[in-house]
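In the form predicted alone, a lone chain appears below as structure tokens.
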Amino acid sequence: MPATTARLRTEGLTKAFPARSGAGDRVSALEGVEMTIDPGEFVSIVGPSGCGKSTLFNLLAGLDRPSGGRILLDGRPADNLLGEIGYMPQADLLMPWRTVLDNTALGLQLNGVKRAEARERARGEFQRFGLAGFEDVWPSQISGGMRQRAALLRTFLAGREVMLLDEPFGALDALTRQEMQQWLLRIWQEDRKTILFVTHDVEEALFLSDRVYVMSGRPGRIELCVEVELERPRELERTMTAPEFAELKLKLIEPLRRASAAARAEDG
């Protein structure tokens, strides 16, 4: 059988600034990062403070361009990325003068799709993402979770097959994250998006991945790559008690210990 093609990849992908002092000097954010997402795989990133995960996604997500290296789609060199993948950042960013319907709808909207239609395809996901019920309450009578949830509806009808989601759970409390977590792997089952997910929980991408990928500090390259061959569909409990999920987890922390001393040790 032919290899699958990529959705995503990266080939050398670097990422240099202006220096603050302006002497016309530049500072590396990522350098030479190889990464492969295939479709409908769920992929992990994790890494120490400051290893350029977020200018990795602006870049993933057409906001800035890279220095050097490129980025592949189904296999063709994108130069133009806005707009081709659907993003989700750290915080909801929920309008607080739009209905929890609303929020959701907006994506679709800013696709060209009407008002009322928009609203309408909307409301037929709110049972699945868990909302039901409120529709018409404001972003600020709601709880982080549901926010969050709001915020995932929206990013998925905005109809993209690649989503990037950056720590969407990080603010959450410790139970509501770990429901978050499965409900999250339930609706990624359902729709086989592909995802590109960002955390400083191993547990949490291990939890939800195909793959792992370890970043090492500034500036920012791929430490190393861990297939997470756990059964699926996971439970948590289950999951997490297993001994293969320990003996992944102790890969993943060492390396990434490393990275973080590096990073502290740059910065001190």
Contents of the next structure:
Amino acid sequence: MPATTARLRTEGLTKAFPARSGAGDRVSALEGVEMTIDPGEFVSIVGPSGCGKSTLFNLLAGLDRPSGGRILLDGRPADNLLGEIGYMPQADLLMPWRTVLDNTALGLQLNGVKRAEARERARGEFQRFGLAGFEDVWPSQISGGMRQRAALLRTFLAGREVMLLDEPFGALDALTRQEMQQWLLRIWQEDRKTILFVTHDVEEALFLSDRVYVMSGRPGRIELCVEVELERPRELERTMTAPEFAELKLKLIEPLRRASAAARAEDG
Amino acid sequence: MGNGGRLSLDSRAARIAAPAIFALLVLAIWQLYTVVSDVPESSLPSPTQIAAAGWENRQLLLDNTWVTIEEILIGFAAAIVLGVVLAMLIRSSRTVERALYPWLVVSQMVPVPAVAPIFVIWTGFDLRPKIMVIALVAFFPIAVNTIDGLRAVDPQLLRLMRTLRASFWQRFRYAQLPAALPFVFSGLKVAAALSVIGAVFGEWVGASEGLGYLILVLNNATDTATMFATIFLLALIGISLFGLVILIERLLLPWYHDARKESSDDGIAEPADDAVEIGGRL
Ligand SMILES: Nc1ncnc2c1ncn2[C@@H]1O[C@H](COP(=O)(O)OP(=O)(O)OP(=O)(O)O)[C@@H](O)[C@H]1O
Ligand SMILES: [Mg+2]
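The form predicted in complex with its partner chain, contrasted with the form predicted alone above:
Next comes the full complex, this chain leading.
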């Protein structure tokens, strides 16, 4: 197949949940979501809380079934995506009973790699992931930023070509967050995996991505798609102070604000 | 908790010394009281009289101690198997849970001293009725805590494991089981104490040896001092079994112990550590 085949594509993706109260209408969480992610791309989704970002990821990861539409992986409609795509959920979900090293090696071990070998392969990445020296401590003993990097390493080591990262830096303070963004870009540039990234933060999305989708809620839809043609490699200060960056930001903020206001109005 | 300046009270030595000093104090007051009030030895012997009687009858006490320890170890093991298997059955399906759980609770309403004679009728005067009584009183906290433990795993973690291609067995082995173990151990600690009570009940109903049986004999003979020595040995067995459970827990769950030490006031969810809470959830 030609190189133009999208790595991941959704066509008219729809998801409805049964109403909470039992009878009555179904809650429509996603409606007609169309997305295309090319191999090696970094794509972000921004949208207000509750607009269906995690719901979308659960469908892409194969954890839930869509109510309608389809998902294509490398051009082929995928019936069962479970295990085909790497997924890092919002919470780091490190196991308190495994050391940091064993946590990161989990994916390898679950796929039949012997524990000793899985640990060796994980250990080899500890420097790059800023975890060196913390191999043998419990997850409760490391900082929030390190926990996120450990969870990322676990996802990376599972070896899938596409990775879904659901707000990996949401819980970090601003400074750590910026460090993590630069670090993630470096890792991505080295490995060239395809990354789909969820965030609430427009600047974060722009700084990292080749393309940004803006979602609005109830039901979740793609409101806007913006190509980010800022030059790479990017650098925090230089990229964020570029006039194109400010322009893109303006382009995103207005629709995002409208989506948030709509979401709040429905909540109220 | 600020453990910086709290003198030596927080140190390891003090943690052992404090209860020891307290015990010595109680023994001293006890000794003093028996001397000044001249209660008869047959109703309250002094600590020194108890020690003397215990030493004099050491062979008798030792022989019966082994008998009771054997009952307790086998009974405790039976309680573990029974408790864990029941918990897994109950957690395996909603229907089984609905059918079994109420009866689990009902089993604890049965007065053990009342059913113990029936066990004797069924099995005779050997080891078996004691094991059955111990298992009956000790399986419950293990079962209840294990049921809670098997529920304790974060469902999100199980979903993550599915995206990592974990099989059903792997999800149990790598997530559900380790998440359950701290709860299981909470149950084991309570069960350890109950096992000793069970052994004494079991022996009271029908036995010709063991520390519980010995208490009955000594009671008839109004040898109160040796009776106290026997009670002391029973308590010692209970404490040792409890200590053994804690030791195994530390070896098996170092992460749990370390995390608790670090964030003891973080309010992290912990399983109940005592019988009161278990009773509370009924
Ligand atoms: N299992 C479910 N049953 C019913 N409704 C659900 C379920 N899961 C999600 N929803 C609903 O779907 C909508 C989207 O939820 P989702 O978690 O995907 O939002 P989100 O964009 O990830 O939000 P956040 O930014 O806060 O993480 C919400 O309105 C939510 O209430
Ligand atoms: Mg979400």
